[in-house]
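A single chain comes next, written as structure tokens; it is the form predicted alone.
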Amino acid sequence: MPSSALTAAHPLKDVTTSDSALRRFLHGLPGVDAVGLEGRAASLGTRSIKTTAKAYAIDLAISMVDLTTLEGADTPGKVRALGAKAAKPDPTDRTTPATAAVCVYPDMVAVAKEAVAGSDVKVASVATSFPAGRAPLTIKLADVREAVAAGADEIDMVIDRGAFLAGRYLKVYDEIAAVREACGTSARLKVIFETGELSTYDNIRRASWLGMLAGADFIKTSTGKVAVNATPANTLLMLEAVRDFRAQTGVQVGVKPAGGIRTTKDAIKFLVLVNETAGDDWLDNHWFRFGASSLLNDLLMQRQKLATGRYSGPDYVTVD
């Protein structure tokens, strides 16, 4: 069941009653020790895992992929092929798990929905004038409602980074809450911060709490359309935020790193971050996702290598 913005009984409800109260709360969050954060992320990234654990991690990572195509040249045929691949990533091996979702533009939701029919694969749609988020709220909400009406199970919205960086936190909060309402009870909401444009770790921490306060079901690093996307450090920081938010409110929120995660080795590093920071409760595709396009192919090749002892030829996986 999707969450909603804070109720009157919520322990943090008062911090969103005014711009000044919200600013006071967000700027009162502990400052981020950048050296310590990056050091811990790097240290966790060196952990090695045994072969049996690797097999489990690969299947878990496959099940967490939001298989994504967000290009101006997307066609119904490409989206149908993506949906088929998401439902049956390896048609030669029925034990291969399906991916969590396919992620497309709003006008491709109906096509994607038909392509994954009969499977557990969700359809996620970007919205709110993705990727820049530069549009009036009425247009952003129309974007969301159109995607939900077409059958989207999840909405990946982008925040107004300009408003956030200008310190207009209540405007950003109100937009997220409005999108949350437009999602209704059927669609979960992922809130994209575009961490590469937020400049500082302190801003990423503030954006994480702002998104969760406004009713995000997931907080997401990036659109995948800028130079700096998901990194171990910014994802670790967001994992700490969801952990601490649940400790204070009892509300669990998911995390989705997106962009730049291309190899099985990368994915396993992120799973270690999840396990060591947020814990087992987040090691499930209801609470952790990878926003990716090329990652799935590497996971499939590594999975086949573990099973057979050899890599397949270049025709083993499809080229998206």
Contents of the next structure:
Amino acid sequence: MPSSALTAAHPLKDVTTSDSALRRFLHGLPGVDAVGLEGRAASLGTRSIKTTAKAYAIDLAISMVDLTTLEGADTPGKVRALGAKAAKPDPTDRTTPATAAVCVYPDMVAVAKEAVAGSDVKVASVATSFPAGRAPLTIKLADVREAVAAGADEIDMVIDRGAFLAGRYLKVYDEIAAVREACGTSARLKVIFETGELSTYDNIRRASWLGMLAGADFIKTSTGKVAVNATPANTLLMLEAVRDFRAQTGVQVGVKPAGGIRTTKDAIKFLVLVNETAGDDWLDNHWFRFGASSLLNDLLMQRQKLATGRYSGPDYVTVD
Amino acid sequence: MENVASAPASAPAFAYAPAPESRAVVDIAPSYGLFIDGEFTEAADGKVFKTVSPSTEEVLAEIAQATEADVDRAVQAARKAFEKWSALPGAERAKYLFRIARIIQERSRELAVLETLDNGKPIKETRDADLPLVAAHFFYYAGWADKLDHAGYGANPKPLGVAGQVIPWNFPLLMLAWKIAPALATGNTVVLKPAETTPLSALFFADICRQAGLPKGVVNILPGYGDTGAALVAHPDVNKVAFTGSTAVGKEIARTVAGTRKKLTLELGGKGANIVFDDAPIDQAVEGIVNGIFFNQGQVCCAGSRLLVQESIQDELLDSLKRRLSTLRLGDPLDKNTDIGAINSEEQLTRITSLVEQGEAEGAERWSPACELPESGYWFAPTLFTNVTQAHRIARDEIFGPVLSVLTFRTPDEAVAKANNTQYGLSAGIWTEKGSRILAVANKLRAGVVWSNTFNKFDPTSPFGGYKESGFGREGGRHGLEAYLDV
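Next up, the form predicted in complex with its partner chain, please; the one we just looked at was the form predicted alone.
The next block holds the full complex; its first chain is the one shown before.
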């Protein structure tokens, strides 16, 4: 299938003309030194965010949450509750910002859409046979089209990790490009690499560039369904990739760490990574998201603590 | 894909909250004496000098200034203590060293704040780098004290006697640890002169020695200027001289000691080459370059002050480096967010400024990020020079400040030739993803330490020292014992 994501004027157009050209390009990217990367991520974790800086960071983080339910047991009732919470996360405090989106399976998109109607909350949907991605392309595309037709504003797709690990980069590229096309103009595409399965940092950098070349609007660490999900190091690496990609092409791509970010403290550390790596151009929910479900309640409790000076407890925020 | 959109309205900047360490954890007395034979005493002629905080120019304390007579008194105390100290079984000496190490750990917050006040370096360096290493050195050499028979110098190696040690102001307590820990472990006694701008942590260490119950006279601390150091080095009853500092002073000491039976180790200046090949992990190399030259405001003898970058990636690397420098935070060294603290003294600031002006006059291109300097104190913005050649003074002289000279090369041979083309030879760095190249290049570099894909990493088990005008002898590791044993 001809690749369509890059326009003729794109400076990196040539690298996707053949499997070997793409491999040469991806393997020609600078390597990643694991010790140095993890060291840098850890050192950025020590910045001090308190009082006004903290209040700002908490509200920013809330506005970046993709409030997620991805369970086999999801029901319309559960999704409606999630949508209501996304629009008004803290019923006791109307100044609390809404989350960025609710993230659901494709069959729940219509319900979610209705639940967030009248708010700015977007509906994101994990299509392409999430989380394994092991289905024929025709089925993945049908999955995407259904979700978009039902009103999804954003599609979270998983890449074919098997093809990637086998070095069949053009296959992965074409698949992303095809999904991008199926998203049409109405939905933004988040490409999930499942970094825990890609195993090396070099692979994560290659996958990031591959996703961006193929037209990803967002690159996303993981599904949240495997042992290793978002970490400060893999997110830092992806932030470097979007920063470098914009420098080379002028195109800005968003980043979404997902899975495992549960506390305000963790979320703020990620915001510091954004601030000092990609820069403040990425510090809003159009360009940075947290894929999380339990994070929101901790953010809300910390927000209440800042407002009242004392900790409340889990019963002072809604369960969903 | 989307082209850059404007940010939502009126987003405030993501400003970090100031997070200064409390000064209350350290109690600085208005004045300090000399530490001789287990007691604090005044100088023989009653002279004192002031030590100031470089970040604020605040006077921290008045310090007694040791004279020749004080040096003599201290050396005699050390000589007397040597008889008993050297006769102790190694395991007994180890107990004292372990005790000192543990007290340092217990008081590490206090010592970190003190060091930051007196030296001007950021608290995150004193707290996260200096103090853990100080304790680690005492622990490490405590472990050797009863195993000297197995250190590779034959059975029952003997200590030398009284060690006269002179240390610099860039890592006051760490340099003290590097000198005192191996000296005591091997059975020597010590007279140490800290630098005149940073005497406080050594005097607090004297207190730690008392707290640990160390026998009187084993450690003596004599604050003072160069003449105090000269008197110590020249004292006829000193058996071993150890010096860390400038090459000029090192040469003077070498002349003084020549022809005597004193053993000498010198750890002097450097102009470390940080070599970045075109296949390097660029983002981590940028971090390594920053750490190599801006750690401790570049006041590090093994700083990677010459960046040798392969021509093919020069533009890309410099762009990344400049962007990274723009995120460095300069200011109150007690704030844990601070990356760059104050220059240690007005004198040092003047020296840096003059060398940088020379660099500009010679035609190198100077660049610094937009950076506001505090009004009081001694400050110098992180600085980068491009278009530097081997013929420039800024490529040859040790600046000892946050100033990086960028040179380029085309082939590995050229990189090695340029890296070695210096009167110094203390440290070097290699950045490449190719393991075979690391080994091949490291073997050809004339430098005491060669880091690969990292920089400025220290460990008590690893020997440290120089080639050429960077001095001789090794500190740290098993090799560090040799300088204090009669072998």
